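This document opens with one chain alone, in structure tokens, the form predicted alone.
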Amino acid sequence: MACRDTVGRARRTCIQWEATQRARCAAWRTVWTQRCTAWATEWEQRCTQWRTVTERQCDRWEEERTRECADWIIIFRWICLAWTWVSTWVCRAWSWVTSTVCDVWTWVTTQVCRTWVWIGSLVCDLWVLVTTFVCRLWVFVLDTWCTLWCAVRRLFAPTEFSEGRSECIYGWTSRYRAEFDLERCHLQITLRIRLNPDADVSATALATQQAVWETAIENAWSGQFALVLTDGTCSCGRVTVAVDVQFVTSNEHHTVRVRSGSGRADMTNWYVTSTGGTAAHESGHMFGNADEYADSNCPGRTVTSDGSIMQSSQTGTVKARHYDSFARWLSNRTCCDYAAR
């Protein structure tokens, strides 16, 4: 079905969107996690290097001052050594404090970085969740609309089809039975006609003409074109059409008065001498088609010159446009789009 295709495309878009965005979030998370790890590693190395350098400086200070103190006389030597001890202790305290500050700085900034990664990942995941939800909600709306739309379309494709038609001053009702065989991809059109002969029309003459009319209508309208799928994914890409004419005494689609003699026929009035071409032309009205010849009562009519049966009943043939009613019925029934080809 055409709208089902739209729903399917929308659903696939949502799935693709979610996968793409989740991949982007994962990639962003990976990149920033690596950056935080690299930052922590770099500053840990810097702090370690600073600690090593300052401790060495303190050790060197102590060694140098101690050697200097050895040259002093005893009373001043103890003062020098005390000074050396105090200053060395201050140096090492400074080394410890600055190294600790460096370690704290490394830990805090690393935690800030990792918190940023967590918050950014959370926001990204929420963004994916919300947008995917909105997308799927839209798919649900489309699917619901499609279901309702197809249900409405099927209302216009009942098995016993009936549709009012009008042209200028003329008005009539198109009626027939349509049955779609999905397995055979075949559309069967049944046209039930009740003949009401005048009293002066003999049963023999009526039976003879009835056989002529039935054959002419079926031959003219059956299998002239296929209904080809133009939009949607229905299983039948090409549907054959056959018309079956049944002359009945009840449950008719159309009632035709049969008169004796000869004259100009119309959809509801035939003559016992009317040809098969005339019957085929008039059945075209029963299928919903308008006349295609010039008529002063209908100046806006489309007049054709392509040998149409609706323009010339005796020599014309059925054209693809004359299957429009069948194509429209099938399109509504299947919720796909079909056209005569």
The other form holds:
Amino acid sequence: MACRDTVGRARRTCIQWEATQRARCAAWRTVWTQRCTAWATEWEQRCTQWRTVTERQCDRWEEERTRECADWIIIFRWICLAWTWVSTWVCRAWSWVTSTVCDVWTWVTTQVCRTWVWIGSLVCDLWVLVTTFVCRLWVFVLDTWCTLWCAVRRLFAPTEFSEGRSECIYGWTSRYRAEFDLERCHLQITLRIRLNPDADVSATALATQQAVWETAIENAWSGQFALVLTDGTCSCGRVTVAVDVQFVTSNEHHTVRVRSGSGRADMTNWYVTSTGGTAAHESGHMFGNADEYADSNCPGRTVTSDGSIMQSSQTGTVKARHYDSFARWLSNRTCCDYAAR
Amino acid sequence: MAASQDRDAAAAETRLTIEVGDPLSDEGLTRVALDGAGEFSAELIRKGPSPRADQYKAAEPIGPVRGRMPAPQALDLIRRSQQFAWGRAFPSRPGIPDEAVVVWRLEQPGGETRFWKAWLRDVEQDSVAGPVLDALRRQLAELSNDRLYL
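Mind sharing the form predicted in complex with the partner chain? What's above is the form predicted alone.
Everything in the complex follows now, all chains and molecules, and the chain you saw is the first one.
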């Protein structure tokens, strides 16, 4: 996963997390506010009902006692009426006290409930705030790391590319110029070779071979594969590759001694009779590729048999793996992952 | 005088062999042998790592080459070869990709055999071995019509 994508995903996750948590807090607050309101309403109704019932009982008590007192003789009637008045007063006092206790209970429990809602909401909001902050801090750290990582990767993809290579008992430096055209999604590779002919190599023979070698290298290496985006968000999903060979007298990437006659060519020693296939094979080393043929000095070497140019210079062709250096360069340059396909 | 004659007699019976390349590689291994009497032989040994390479090589088969070098010249080369850095360890420097490895072998009277393994480009630049290699290359090119090379 390319780091820019990781940062983008983390940022989206944070936003999503914040929205989800805020919604959960709001839902919790709504539910508990409704519960508190329902509780208050229910107890207010109960208290009202209690007050009404007890007051009616007191009224009835007073009516009944007053009616009974009317039948009594005068002296006892006053005593009866006094008893009725006192007992009714006690009854109403009881009604008032119990109703008031009920009202107080209703008010207190409702306040407790509302305080719980307030504290709960506060804790929930704080939780959202803190976790969102931590999440955004993590995104910031990731973003910073990604920026640094991409900057470091870019250092490994200079326009004038140079990289030490080694394989078995061989070691060399791969050098070439790479220019990425973002508009055209095109990677232009330039290989500048300085040919140092021996004194006995004629200018005519050299010029003839230069043309052969240039054509052979460019044909072998240009456009064989595209570099396809495999991970990350970059504007070019498919990048074409072209190789341009320039024979120069200065500012070269590689110096090749050109010898007369026939002989065993290597990366820096060619013969005037060396074929285009040999030049294409040797330029493969200049692009960072190792040999793929059997060598008794390198028993651990991976010997290929798929018609690779690094296995058989005369009949082989460039394979996708031989673009690895280009793919790596482009990946480092763009901070996305590319592979030859 | 007698000592000089003994040295010449010993050199005449000495055999110098050089092997360049690898039998498993596309270009194969070229083996050239020269003795003090001027007997010169060369052959290309290939074990054909891939059928496609075989097809390429099979288009122009190259057999063993035999010839003679003037005895004084052969004796001179043998004497020079006795000054090689026999037994020196293979250099620790990395090779140039495709750079061939050279194995020299000197078989002397009495059965003593000496070896020297080196990078081809180092041998070319060696003040003692370089001229011997050049002489063998010229002889080989002449005898094989430029079809075999070291």
